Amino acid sequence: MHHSIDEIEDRLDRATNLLRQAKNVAVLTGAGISAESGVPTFRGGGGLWEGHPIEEVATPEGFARNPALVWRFYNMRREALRQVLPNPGHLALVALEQRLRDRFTLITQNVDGLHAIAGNQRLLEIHGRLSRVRCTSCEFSRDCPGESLPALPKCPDCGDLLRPDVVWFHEMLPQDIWRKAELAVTRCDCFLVVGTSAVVYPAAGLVQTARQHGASVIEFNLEQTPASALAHVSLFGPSGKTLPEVMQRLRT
């Protein structure tokens, strides 16, 4: 994939003026925007964590089998954390959100928290949030970033075994901010695809709706992926400098 400069620079003003032109803006991002902040992504070889496939440590079933390894992983997950910071494609997209307010919706697929710690508000999380944890029992929940969690943390409410508060494998969206995400992605007419490869559904499904509904499609990928066929301009390369370079022009 590799363009001349004129390639490059005639995609970047297609993709400024597609955003300046829009009322109504939705993003979607995944891990490719967090890979640039050095957030691991703990599939080893073969999809397996410290010889145990990632299923086992994110699905309901594994938690049901043996909580402590389960919580072994995402405590490792939480510790890792600690030291990330969100990079200039976060940062990016903060300066989108303040410069179109409540026309603006962003939809992550990722857990890490980092496009509410750059200053996101205007934000969908899909498949919840790492640093929170919730009953298994009853209603409790809590956002406790940056703290330390014993092996099985316990529900402060009933003392039933708390969960992270994330999305497993064979688990269903949260199916409130689910549908915001819906609506969103119908109602606006410029949709960003940012850093995802957009196979996993239900998000996939997201780039056809907006499709569906007139939406132009803009993706930030490092290399073509299936959203690439349904995008009307695609910026290759980190996302971490194609979307401050978008941002840039947009300001003049």
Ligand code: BV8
Contents of the next structure:
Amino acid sequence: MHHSIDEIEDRLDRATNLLRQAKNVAVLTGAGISAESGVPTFRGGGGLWEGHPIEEVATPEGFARNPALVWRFYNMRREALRQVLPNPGHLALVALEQRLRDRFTLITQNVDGLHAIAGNQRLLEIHGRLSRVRCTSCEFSRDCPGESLPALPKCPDCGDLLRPDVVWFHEMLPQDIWRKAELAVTRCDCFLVVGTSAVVYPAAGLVQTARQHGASVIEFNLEQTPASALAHVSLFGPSGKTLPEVMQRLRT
Ligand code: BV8
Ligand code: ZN
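Could the form predicted together with this ligand be given as well, to go with the form predicted alone?
First the chain shown before, then all remaining chains and molecules of the complex.
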């Protein structure tokens, strides 16, 4: 996507004006916002891991079939998170929350915990969190960021197998969190969709929901996605640059 400078300027101005006029803002982020922190995206590497389609290792069926393989996938991603830090895109969304306070809601599909580390409070992690584990049988759960876990971690209370506390494909999203996300989107008049390929549902459906409720939609991505057709403005470029750029203009 190559636009002339004044085309980019014009898009940035339009996005900034929509945000400036907004009473309530909701944001949906995906793996792209963490790419500049060094966290690999899902469909960047062709959506494969050790030759397995992600949808195969990130499902309850895959876990039942081969828990050691699935734990190897998640332990590798847990280890990788030790080196990563929020990037200017995350920090721009913290600044936006500080500006809007209770008129701001951040909905993320990401499980890397970087929005919480960056400082967002009004955060809905609709796909769970990599740092947290829970028991496959009892109520035990524990957030253990940075800890390396055994190949097949067991529950300290009942001895059964632990699992990562993330939402796998074909699993329901946490209902209370999902309901809050839907509510925030129906109430917003400006919806930012950042760094997501907009193919995973029900998360991707939030863009349509925002449009249906009359919100302006601003997309931040490197390339066109199914959300682009619903966006009033698409800002093509790394969100670590475009989000701070919009925040900068908002302040002037
Ligand atoms: C559900 C947690 C109801 C795990 C994830 C059959 C039966 C049941 C359901 C289905 C089915 N067939 C399909 C479905 C629905 C399914 C689905 O949508 N599948 C897709 C693949 C078609 N959804 C589900 O299963 C959901 N549950 O429907 O339950 C139900 C229940 C029972 C029975 C019936 C129905 C559960 C979905 C949640 C899955 N868990 N993650 C883990 O992380 O390991 S989803 C996973 O994908 C991540 O959360 C990730 O966030 C999400 C979406 O990916 P993206 O974040 O968008 O990342 P991606 O790499 O795709 O894109 C990155 C984007 O960033 C790109 O656009 C790129 O251009 C851009 N980018 C890159 N760098 C930058 C950038 N942009 C800006 N700046 C940059 N620097
Ligand atoms: Zn247990």
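Numbering follows the first chain given and starts at 1. C-alpha atoms forming the largest set that superposes within 1.5 Å between two forms make up the rigid core. What you see is a predicted model; the values in this text were computed from it and never measured.
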message = His52: after superposing the rigid core, is there a C-alpha shift of 2 Å or more between the two forms?
response = yes
